[in-house]
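Just one chain is shown here, as structure tokens, and it is the form predicted on its own.
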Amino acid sequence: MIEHPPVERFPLAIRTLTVSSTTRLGASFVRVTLTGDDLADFAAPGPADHVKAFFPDPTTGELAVPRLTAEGMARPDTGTVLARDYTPRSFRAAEDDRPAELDIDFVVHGASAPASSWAAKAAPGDTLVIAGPRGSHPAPTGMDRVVLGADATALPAVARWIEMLPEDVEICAFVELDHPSDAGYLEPELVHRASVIWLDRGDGALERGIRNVDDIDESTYFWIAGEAGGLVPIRRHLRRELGLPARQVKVDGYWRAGEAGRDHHAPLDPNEPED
């Protein structure tokens, strides 16, 4: 039976980091490598852990960052906080003369969005403020097969899932792409480790892929993330039509079309209970 280990909790931290390099990955991604003394105690061991990154207003250039208090994070005295959640792609602790490094991969989709605008122009020496992770969700245990579903925004988490799962766990990943070159985001060893099915984004391709999964038993786990509206029928299929219990299904709306800065902790469908 699939079981979920307890959440690991970490002290709340706000870290000011420096860009050491940037790398373009396919048509849609920019990898920003960050460094700084604030990474000394960084940890994000779960496959879908996330940090909150804070960005300047694309119009005014003003950066508003919360303050860390005894009660937690407090809003700044002035300015509007512009923050987005990101799964750290990889973290390398300091070793000998090499400083600690954190890679965060950004989907670049125009200059109007604060995160995309910042990432497209990021250069060595620039600063990025992040908070967290406050907690880490370890991968469940008792799985024989994991089915992953994602659009581009969830590809960093897909990569981490593939890297972290034991070799005896079968992995199938359905990934929607905007551009064919984005298939190069996953390193060859990850593609060889899992059965990766690339889909053209839109027209319900991800839903059809998930609906075609068969031989589902109590050791099959589904993790799916992407645009919230398109995930509603997928969650309904898994939880309502197939009757899978919550321990076998995680569907996470990373973003919603037409809604800026959606909190992915919010219910996927406010009209339907999560449990």
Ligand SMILES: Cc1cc2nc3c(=O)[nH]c(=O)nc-3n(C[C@H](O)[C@H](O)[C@H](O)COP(=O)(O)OP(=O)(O)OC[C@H]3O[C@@H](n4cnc5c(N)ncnc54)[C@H](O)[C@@H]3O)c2cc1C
Second form
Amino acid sequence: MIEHPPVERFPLAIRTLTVSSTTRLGASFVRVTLTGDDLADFAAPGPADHVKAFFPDPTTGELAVPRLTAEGMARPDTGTVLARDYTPRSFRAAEDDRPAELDIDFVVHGASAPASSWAAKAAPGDTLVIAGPRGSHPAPTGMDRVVLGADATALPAVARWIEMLPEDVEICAFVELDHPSDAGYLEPELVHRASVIWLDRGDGALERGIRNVDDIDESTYFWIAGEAGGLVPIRRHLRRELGLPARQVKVDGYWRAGEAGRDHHAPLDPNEPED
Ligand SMILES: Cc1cc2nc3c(=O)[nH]c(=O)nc-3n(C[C@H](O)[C@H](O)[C@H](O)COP(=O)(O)OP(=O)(O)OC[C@H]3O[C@@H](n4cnc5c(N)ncnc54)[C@H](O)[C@@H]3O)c2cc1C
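Please move on to the form predicted in complex with this ligand, as the form predicted on its own is already shown.
Below is the entire complex, every chain and molecule, led by the chain shown above.
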């Protein structure tokens, strides 16, 4: 039976990092590599861990960053905090004369969106402030098969899942893309390790893919993330129509069309309670 080990907690930290390089990956992604002494105690061991990153207002250029207090994070005295969640794609601890490095892979989608516009223009020497991860969810245990579902924003997390799962777990990944060249995002060894099905985004392709999964038993786990509105029928299918328990299903709305800075803890469908 699938079980979830306890969440690993880390002290809250706000880290000021410096961009050391940027790399364009496919049509949609910019990989921003960050470095800095603040990475010394960085850890993100769970497959779907995330950090909160703080961005300047794209119009005024003003950056507002919370302060760390004994009670936790506090709002700065002035300015509006623009925080967005990102997956730490890979972290390399410092070694000999090589500094610690953190890669974050940004989908570039809009010139006026704080995170996307910052990433599109990021250059060596720029600063990025991040907080967390505060809590890390280890991969569940007792899984024979993991079914992943994602759009481009969740592709960094899909890569982490594939890297981290034990070899005896079968992995099937459905990935919806706007641009076919983004399929090159996954390194060949990851594509080889999993059974990856690339889908053209839109028109319910991800939902159809998930609905076609058969032979589901109590050791099958579903992890699905992407645009929240498109995930509503998928969650309904898995939890209501198939009746799978919460321990076998995680559906996470990483962003919602038409909504800036969506909180991914909010229910996918405000009219449908989540248990
Ligand atoms: C746990 C977690 C991990 C995440 N990891 C990553 C990651 O590693 N890489 C990544 O790129 N994203 C990731 N995301 C998604 C990212 O946080 C959102 O896409 C975020 O809204 C981007 O912020 P923004 O300032 O660019 O746009 P916002 O200001 O939030 O939104 C402005 C407008 O753009 C739209 N929009 C937002 N994102 C997209 C998009 N990707 N494509 C098209 N339109 C969009 C919004 O609907 C809104 O209309 C993650 C989200 C979560 C919750």
